[in-house]
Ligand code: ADP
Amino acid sequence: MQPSGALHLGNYFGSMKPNLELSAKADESLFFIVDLHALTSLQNPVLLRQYRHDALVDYLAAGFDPKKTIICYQSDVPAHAELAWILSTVAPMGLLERAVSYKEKVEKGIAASAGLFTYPVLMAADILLYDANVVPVGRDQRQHLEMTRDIAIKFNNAYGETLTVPEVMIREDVAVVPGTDGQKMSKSYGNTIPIFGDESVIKKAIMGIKTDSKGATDPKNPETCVVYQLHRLFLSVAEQKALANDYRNGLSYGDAKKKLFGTYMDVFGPMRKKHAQLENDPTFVEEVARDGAKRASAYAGKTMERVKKAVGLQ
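Where the form is predicted on its own, what structure does this chain have on its own?
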């Protein structure tokens, strides 16, 4: 998770929820607050410190168990940057030039730095350091994971079987979450709905979701309505069908948004309570980060030994 602002609904359903579900089944899982990645778009040290702390609190409040899962700040494990450099010596320029995310970010006004261009290499290091078998991501991250696989294969072809080539896991049903304007929900688009923000801010975001011009009692198509597309993420199949029928029978957009807001607060209520408790215990939060970095470094160190031996640095 990149610490670039408040956790929002897209982060939760596109990444955090499937990660939580997978970690419950896995022997061990690793999660990182990728503060090194954040430097490509955020050059404010005060904000970065705050954002990365907030991201860790968000993870813990959402249900991540630091006793079962490893969670820490990316920069607290120097091997991420070290492996990224070694991988950059085998990563083809043509591969990086095809990165859609880089082009989109530059078009959105983010400076075209070398760090932004080589972002996929650092992402590959984040994954390959830990011999990850499976990496769950949103559909929009598929290309980056495919690039990770390509880089690992390229390295293994050059130096022998050293790195584990990971599989990509995509939750097709919730991989892309629409924002309040109908585009993909993203902090950079300013169309997010926060999870742990003030209740008034959440309500304002939900009530401001873009809809068409149909009248209050006109039948509406739920499949093309952003309000419904967001609401269904919280519901069972039977509940989705019942709500869709309400839309077709003339549910007003105002009432639909109020329904969504109610469900939103019910579902995230327990997490919001835990979030408030964690904010009042910063010592515990930082202890979690330090312990996670220590455990992650033990894994990373073993991988770096193999890598350095393979390339001739040991």
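Think of the rigid core as the biggest set of C-alphas that the two forms share within 1.5 Å after superposition. Since the model is a prediction, treat every value here as computed from it, not as a measurement. Residue numbers count along the first chain shown, from 1. What changes on going to the form predicted together with this ligand:
Once the rigid core is overlaid between these two forms, residue 80 does not reach a Cα shift of 2 Å, moving by less than that. Once both forms are overlaid on the rigid core, the distance between the two CA positions of residue 92 between these two forms is under 2 angstroms.
When two forms of a protein are overlaid on their rigid core, residues whose CA moves 2 Å or more are considered shifted, and residue 53 is not one of them between these two forms.
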Contents of the next structure:
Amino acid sequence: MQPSGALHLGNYFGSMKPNLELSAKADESLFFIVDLHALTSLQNPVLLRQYRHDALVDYLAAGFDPKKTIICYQSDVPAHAELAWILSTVAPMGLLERAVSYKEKVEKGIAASAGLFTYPVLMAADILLYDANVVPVGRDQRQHLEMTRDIAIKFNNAYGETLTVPEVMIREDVAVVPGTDGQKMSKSYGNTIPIFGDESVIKKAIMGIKTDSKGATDPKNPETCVVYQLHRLFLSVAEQKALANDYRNGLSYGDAKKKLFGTYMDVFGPMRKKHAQLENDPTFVEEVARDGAKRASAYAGKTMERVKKAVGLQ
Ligand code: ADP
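Cool, the form predicted on its own is there; where's the form predicted together with this ligand?
Complete assembly follows, chain above in first position.
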């Protein structure tokens, strides 16, 4: 996960919640706040320091259990950068040149640095260091995962079986959450509803969701209404049906938004409380990161030993 600013509803349902569910089922899982990756698009030390701490607070508040799950900053495990360099010596230029996300980022105005170009190599290192068998990602990350596999295979062909080639698990069931204007919710579009922070900001965002111009008591179509599309994410199938009926029976958009706001606060209330506690205890949060880095380094060190022996650096 990139430390790139306030967590929003799209991040929660699209990434955090499915990851929480997977880590609850897994024997072991590792999560990294990828601050080295963030350097490719953020050159502001004050903000980066803040964002990476905030990202850790967000994940802990959302329910990641640091005793069961390893969670830390990527840069605290130097083996990520070390392995990335070694992998970059086998990663074909042609493979990297085909990366869609690089082109998209440059088009968006991010400076075309060597780090941005080799971003997928660092991501391959993140995965291969831990002998990951399965990497669950959204559809947008498929190409990066294919590149990780290609790089691992290239390395193994050159130096013998050393790295575990991971399987890609595309999470089709993960929703694309719409933003307050109906486009995909994204920080880049300024259409987000935050999970943490001031209640008044959340309320303003929800009350500002775009709707059509139907009158207060007119029947509404839940399928095309962003307020409903967001509200249903929180509800069981039966609850969704009941709410959809209310829309068809002329629930006003104002009342629909108030209902959504009520649900939002009910569901996120406990997390928001925990978040406030963690914000007041930065020492604990940083201790979690240090402990996570120690545990991750123990794994990473074993892989690096294998890799270094394989290439002749040991
Ligand atoms: P943003 O677009 O706001 O910058 P990121 O690119 O940092 O968000 O996304 C972080 C994670 O959240 C990714 O796994 C991404 O797939 C997921 N995510 C972001 N926005 C949405 C959305 N609107 N719907 C579903 N998942 C999302």
